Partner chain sequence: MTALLPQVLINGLIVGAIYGLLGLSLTIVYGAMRVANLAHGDLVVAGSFIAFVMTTQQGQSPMLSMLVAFIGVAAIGGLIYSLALRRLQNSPEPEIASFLFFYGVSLMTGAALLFIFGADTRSVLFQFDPISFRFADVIVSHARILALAIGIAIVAGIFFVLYRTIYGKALRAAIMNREALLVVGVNIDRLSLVAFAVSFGVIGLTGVLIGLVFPAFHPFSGLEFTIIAFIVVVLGGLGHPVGAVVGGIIFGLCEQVTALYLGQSLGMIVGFLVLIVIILIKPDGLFGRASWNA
Amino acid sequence: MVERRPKTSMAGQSKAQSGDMTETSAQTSDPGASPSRRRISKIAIRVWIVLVGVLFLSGAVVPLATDSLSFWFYMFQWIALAVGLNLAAGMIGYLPFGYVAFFGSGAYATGILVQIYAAPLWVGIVGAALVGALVSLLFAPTLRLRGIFFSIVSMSLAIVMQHLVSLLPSEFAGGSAGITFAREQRPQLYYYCMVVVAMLAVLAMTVLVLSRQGLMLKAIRDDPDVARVIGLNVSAWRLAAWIGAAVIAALCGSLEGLYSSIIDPHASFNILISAKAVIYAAIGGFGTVMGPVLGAVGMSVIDEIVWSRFPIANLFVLGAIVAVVTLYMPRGVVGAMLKKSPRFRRWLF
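Chain structure (the form predicted alone), given for this chain on its own:
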């Protein structure tokens, strides 16, 4: 016997095809919202926000509960710097070894405005953010380079800026001796300002990664030519992320200068600042929200423990830890977990 199959009318087939096309177009019409909602659990997002809130609330009560204000200040500084560097390296694919140029620019902007010209404190901090954005625009032509060439040029520009600042007249920028803040020091105020900067950086990165704009930036990072074909303004998006990363670093430099009360070319433009920001973000995982935060917090704690117990071998031990993590987890802790088990994508982002 021959099995008879029910006939399907052309109208029914057309309707089904139309429905499929409608569903496909609905999935692709909003590339920023639907993929993130499908991949990432809403519970995971809420848990992450709660954890971030607990971290920063803990930071808010630190001055009342402990004397180790300096450790917490620099931990939040490294969180902000790692997140800012991740915006450039993880979202648009540029690894700036000269990231410290923005840090130092912000520090000197605040020093000149507050100490030399006696401007209010808030003017010095806002001025640092503006100077960081201006310096990023001056460095913007380097975005035409890619890979190691960009990294080398950015580091070279940071070294050039260090020497230029040291050659400025002493009555304007302190010369090679730098600037010392003579005003009354308020370390707790600068600490809370750093907490706010780090919190805003983390929240902004969270919103960005979960939005359409975050997918656009990652598309530009992965294949800029294809991104141009689908209509994305690659240059504009790169520049926006670049300026955002620079402003975060400039604010950190401004607050660190106020907190330490001394700004000098060697400390403010120390390449080690760029190196530690890169290491902390890389250990956690570039291109993720959680990675740089976890990397900065974890390495800050490890650095403090190693320094207190092995002061002489501090750099050796830290270097060994970084080498082992990089060797066995080249994508960072979060990246390694995502690679090992794809189901973690609903919880880690």
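Show the form predicted in complex with the partner chain, please, because up to now only the form predicted alone has appeared in this conversation.
Next up is only this chain, free of partner chains and other molecules.
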């Protein structure tokens, strides 16, 4: 059994450590609770799974209740994108401001396969995922850059892709006018695909964060050198997470293209898509499972309310929310709660 050790005196210790150390240090763990080895309670995990289940089930019954699927489609799309972006930003510490490059590649892969080559739908979607993975491998050398260098180069690459795609021969990729799907429209089908993609993304992220592999990724994020010294294959793990993030975005792009039935360089590689994914995930909290999902759901609702009434104010409100949240909760809502008190650490992850 774990026995309680006498508290080590910390007087005279180096004070150069993070500012709030003295209060939250050693002594703060709840003295009443038995020292469980589990950080996250099993009940918390079950509650989360149930909540996610309710969300996606309600998503599944929406088409029965209403014909206007648009809000719901995009909400699930943002959930998937925020979760996917979190895989790169929150788990391995790369903030790809050009995340939309994968989204756009996916859209175009599906467009070209389905519309130009008349491939079956599933080939179009699987092809999008493969193309997403391929593009992420192509961009993998940029992972040697850090911090905002990486973000800027990532953004530049997205813009390069946008221009290149519009320069492709128009009989192959539609040129600057883009591709319009001429096939029979089946918005419900695409909607359900989106729900499934979002659900798989959320579940995969949950499993990852609760597993030792998730911890390894975060260790690599926090200090890649030390991670290497203790024996983690840093580049392999990074690459895996990077490809995963890309595939999620490519699937979103593919389904969004099908759903809206039009793909063009401007819309499919719109940098605002990267930005929104980043913002939604950041508001919820990078590196957490719950954060990006809550961020995407919450912001989609706000977006919908403000957008429908004040289209111009919408961007202003989005900007104001981002600015205020980064100032007052730099770790996002869930991150701030985790940091604030050990009590939350049993319930949030």
